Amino acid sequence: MSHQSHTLHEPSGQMKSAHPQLTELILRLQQTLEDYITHQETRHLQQDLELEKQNHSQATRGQETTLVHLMCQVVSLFQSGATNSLELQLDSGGDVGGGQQAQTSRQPDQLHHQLSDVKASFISNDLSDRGTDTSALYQSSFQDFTTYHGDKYDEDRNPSGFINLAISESNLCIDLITERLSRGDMTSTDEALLQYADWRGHAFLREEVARFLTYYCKAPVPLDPENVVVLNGCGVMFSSLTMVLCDPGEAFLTPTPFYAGFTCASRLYSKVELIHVHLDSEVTEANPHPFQLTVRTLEEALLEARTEGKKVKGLVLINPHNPLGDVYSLDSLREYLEFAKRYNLHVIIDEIYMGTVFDESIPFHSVLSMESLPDPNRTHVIWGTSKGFGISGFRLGALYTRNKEVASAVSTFGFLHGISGIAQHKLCRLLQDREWIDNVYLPTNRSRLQAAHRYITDKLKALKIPFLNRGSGLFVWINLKEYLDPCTFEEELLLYRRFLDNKLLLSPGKSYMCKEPGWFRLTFSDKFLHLKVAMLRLAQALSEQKQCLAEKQMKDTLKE
């Protein structure tokens, strides 16, 4: 702490002139932290336990509240590049973009959503700097998900629990999956399954993955199982790929909005920068579709990055897209791959949502279906069973790459991130059963996805909420900008907290690095009863938000 204090007390002249807001925030944050630590140390000297409890509840709450506000502001400035474009109105209460009133109106009961054990997160005698960063990443990314797991909605046992429409999982065909997994061919205790396997995965599973992708991706020639690697999840696969393709500090272009897990995966191990290629929701002559990705946009982002001295090694694509639900046309895919070849870039393309295209009029084209890839040695496909089969607990992430060096390097991570032999056996049996997949699972899953999507979108229309109407994925990308005043990410966060207050989890657009505040991802692949209750809670939260905005506007009018 002494070194940090020295740094904060004596900021450089450049920092003062370039980022006065950031300097002021850090100094206030430091002073609050020092006061908080002093108070915590004093607590241990108290002899009267009852007095100690009273002092803590009264004196600490104000410090914790101020501390959280300050941290939110610092994070906001860092995320925005600490530029002058982010206008913050600072006062003694730590107001962010006019959001203090909305926050204090819900204190102190809702403050626990923002607090994540301040002492443990910022004061540790045990964690290294890297460990502290990892802990902070976990707290910021998964705190609400952890809270949800401790308070899940159940119609009978916990009707006031959280309903999670934030995480992209499907519960629509659990009955079919559990029945298939309970059949006799799924059970095996063969000796080979109980021992260490090839780090790439058991040969029988890699062979079946190759056959499965050949068939369902419509590959022109049988895929080679020697080009397949399996690990315990696509997030680990992405992290492993970026690690073997990049050195720390190098970068991949990533169109935004994009799957938030990639940010976590790239920070945990590989320390690879994801350069955001921001897409616009506004429809123009150049962009006839919302959030359309064009080669021109990619080239502009690449040129800007290289001008800034960044070493860009590749491009990340998601098809079908998360969170937009878009399915790339074959022509678009080829354009993106040719762009990458032109600039000697690797392409990591995530096709995990391949099995979620429920609109039969929309064709899905895998890059593995192409007769010839522009640069096969630099094209790497990720796929898994979590989304299409709704079995995220099995933790299968598969890589297909023709680059033998890349496959070999990624295989090394199987030492730490392999899948159990028993799970590999069950997955192999599942993927082998084409008759069940084609005649039972796929048509039923498609029908249930269509019904759930129709129910949710009808409710959204009734609430007059704009959304992207796409034919794939387990979610809808919805526009709640009209409920933000002003339309800022600070207000988006407050709206997200209001959903939490109503025991509803949605995913805010900021977590997908969307450049426009107000977008949320809403997952619809859940049980009908859950969706019904969730939409009632959504309507209630938005009604409260609308009332709050009306009161705020009235106060502003009276001030004038």
The other form holds:
There are 2 protein chains.
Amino acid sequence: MSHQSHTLHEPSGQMKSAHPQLTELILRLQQTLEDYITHQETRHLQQDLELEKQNHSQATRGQETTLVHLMCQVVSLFQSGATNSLELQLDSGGDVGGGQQAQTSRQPDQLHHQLSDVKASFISNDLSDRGTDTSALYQSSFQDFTTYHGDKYDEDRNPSGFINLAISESNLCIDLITERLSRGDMTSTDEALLQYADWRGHAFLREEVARFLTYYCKAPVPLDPENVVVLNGCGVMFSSLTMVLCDPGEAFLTPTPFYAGFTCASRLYSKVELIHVHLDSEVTEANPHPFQLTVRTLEEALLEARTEGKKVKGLVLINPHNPLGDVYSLDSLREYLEFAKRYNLHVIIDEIYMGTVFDESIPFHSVLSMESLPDPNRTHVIWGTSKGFGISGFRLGALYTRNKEVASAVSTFGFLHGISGIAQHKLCRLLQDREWIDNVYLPTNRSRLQAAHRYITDKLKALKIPFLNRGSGLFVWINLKEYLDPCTFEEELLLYRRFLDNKLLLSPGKSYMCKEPGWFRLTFSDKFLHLKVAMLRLAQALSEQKQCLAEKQMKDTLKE
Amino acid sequence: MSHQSHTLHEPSGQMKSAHPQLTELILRLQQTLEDYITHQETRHLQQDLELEKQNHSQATRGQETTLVHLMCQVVSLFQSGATNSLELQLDSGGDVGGGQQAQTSRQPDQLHHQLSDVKASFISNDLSDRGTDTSALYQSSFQDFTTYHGDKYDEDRNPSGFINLAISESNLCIDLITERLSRGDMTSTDEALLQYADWRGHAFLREEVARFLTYYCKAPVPLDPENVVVLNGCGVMFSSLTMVLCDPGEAFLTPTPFYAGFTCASRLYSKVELIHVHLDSEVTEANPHPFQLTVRTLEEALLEARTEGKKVKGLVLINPHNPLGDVYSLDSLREYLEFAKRYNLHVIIDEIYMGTVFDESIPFHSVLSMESLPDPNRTHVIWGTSKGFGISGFRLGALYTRNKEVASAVSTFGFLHGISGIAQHKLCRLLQDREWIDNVYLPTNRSRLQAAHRYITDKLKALKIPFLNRGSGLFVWINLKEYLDPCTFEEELLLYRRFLDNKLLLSPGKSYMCKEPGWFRLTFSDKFLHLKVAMLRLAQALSEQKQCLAEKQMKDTLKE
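Please supply the coordinates for the form predicted in complex with another copy of the chain, as a counterpart to the form predicted alone shown previously.
Next comes the full complex, and the chain you just saw is listed first.
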């Protein structure tokens, strides 16, 4: 099955340099059209398979939505006059012709009808361009999550509801947390909690965060509460940091795969380019582990970006890593930081998963533990309680930076990203209770993470699904390439939708900007019953998928 | 005392049209320089008055900070190459010469030294341009608030601490709220509250907000929870609405004076131009009440803005009004909405003060009470619990809009503006308890607001300070023009600083974009003891100010 990219014209070089937004749109449009055409071909070949048709029609709608949205954006750009200054050299006749030709052989009327329907939901008299983009972001990133919230699995009340192994949260210790939060010291209605607070966060919470990180990160000297800012989430903290460190269009090196929330944060607010430094799953001499981050890779990416005229302001690190589960050695960490210093790059390091290292043989090293940071003024640590304590609903994101300017500038965002005072009080109490954390919570959480990880990885082994066996995180990074034919992101999306049809949510690698199609993130830190049902659904979906692939291959063979 | 604006060159017309950001900076720079020079003259004349010198030196530092910041921004714009395409026709020699000349007669070395100090705190290798701007916003808008948080008045422990009548919050019913929040139904540690929720807000809260608004706004039909979005604050809701309704640089008509948070929200994120529709305090035939909002004023502002090529997308209304305390009649409200409909404008109407109408003779009309809204698809209501319930620390901002597209696009911001689940639960319980609200909270709150308002306005009358006597809000809008000589915003800032020196925070009219210098917003919904001490400090500050003015006038007379 061949792609038809040769039928679509390349945007002209002039346009590329003159109008990056337009160029990007056109490139996305082109890619989506290619995927769409490929998909229509598949559909054509398989139109007698009823099940497959259903799935495809779902995927088709998704593609059409994207297509029309991109087209609307381009039109809107032209209408807005933003492109007036460009002498566009697009051969629009040829371009549209190619597309139309492709359509003609695929029931044009029906297609046109579908497009109109989708278009109606996108062409808006009310939303601005960025409002339309925001709406599209909601539909692509949060729509399934919203659907899940309206139809959650429950053994008794809703046994056919969704099980969500796509979201990274843990409810393994919800009993402990609930018990702790119910104790008397948690309840306070102190006046200060009910009113406007210091936008950096209440002093009592910043002090407790500093003490907590000093202790659990093994900081050589006590951390200073004045270097702490708390906002309502770590994605927010990333957004705020990139807002104050970069102007729009400036860039951060971001090894892939990486946490999808950073992309959303950038798209919503900071408009920072996250330069994807693609890591490789293949093990070679230069790449001793799958998805190994090396200074050489970083350096090459940086030099290439600079050659292209990009203004690279920093490097994003995630340790322990989401979605890989990697925990960096002290040596590796130091190398990355030294590299950043060498090139005057800021480092935003997200350590939110520090509390999830369940393999006791793996030591976690916070950058805050280092006797001397290579570039303390340009090293900014993000941390929160969502993962280690399994309380993402509290919305805590904390920053630790010795750079006073950065801390002060980030504080301003407290005006629009504050946390409820009563939640700040409870968080403070929780972090304060070292005895409970050390003797009750941490050991129990660790053993439950180990058990859940063991259960899931045993099932994966039984299903012969390869996965990265790391010792941290709330998820495993699994490889489902062999269920894709061809191995494309288009097929990855179809597989994602097949899971959805089986009432199971997994996260496709594409949302982590993984270079290679076929990877998924699967959360294991859920109730045993959920995991059991989820793995049955996974097996069922993969079995359906395998059968389809077999039938497809047979058809291909017969055709030859 | 004459301004020296004639010594400063006007930016060239070409630049004005070619680079609005630069133009704005230059204009601000020019205005600040003028103020600075005026101020230096005052200082020169009064250098033997020790007290005055101290105050001036404070004000001087503030001006210099602003000056240097603006200069840095201009330099940064040039360095960034953003102005490369412009043929700047600035006579820089003349410009700088004018400035230098002015400095020369005013101890240039000392000034240079001061400027260097300030500059060091602004020129940054780490912050982006917008980071620098964000930092400046913190210093200008939140610095005094942060200082207050570190040095709050307490009768016993800190009797010389700050009293804050600048912030609009009420603690008059903190006893009732605290008691209500302590009841058993408030405590829940349900698993769903501790984890990621629907980004629009938990369904139970959106349902309760819809029920609450249906009842208290007297909606003709039950409001639909699907039209509700909750985020962490009303400023946030304003920001998110303008994000999805406008592209950067597009505009909303905003009658002045108006809530300062909208300016901050726009400056931090949405970059929407708030076109100031200046209302007048002077009563005339066309302006029957001070600061009367009329359709004629709106229409003139709209046409002028459109003539200037501005893309006006909507109108901001605040009802009851902050800082004026006005409550719109149903007729006025309908006129504003009809005007907006006529010109295809969205209306963002902030009704957060609906629970603060303490004068029982004044009926409040929510737009949600209207049998037929002129343009329901373009009318977006903001509401929250901060003012009516005096619990700003909870951070609730709710949107009600029948425009599905807008609701959906705004929902996306829940990803970065979520409220803690446990806070959502408590808010729901609070809104649910109609019996308590109707029989305990509302009557008590109303009578306490009345009493506090009476106390403060009696004091104001005794001090012969004019004020707007409205029946809503947590504040009075007072007129201190007679304490300014000359009546400039520069002098208003000095008076603000004199209040600060007396450990009293009031809000100057400038921050509400009031056209006329001399107005201040004074919050009365505070503890009686605080009000008493605050009014003593106010009287003391005004007496000092009066003495200074008298001495200044005597000097002027002698000089003549």
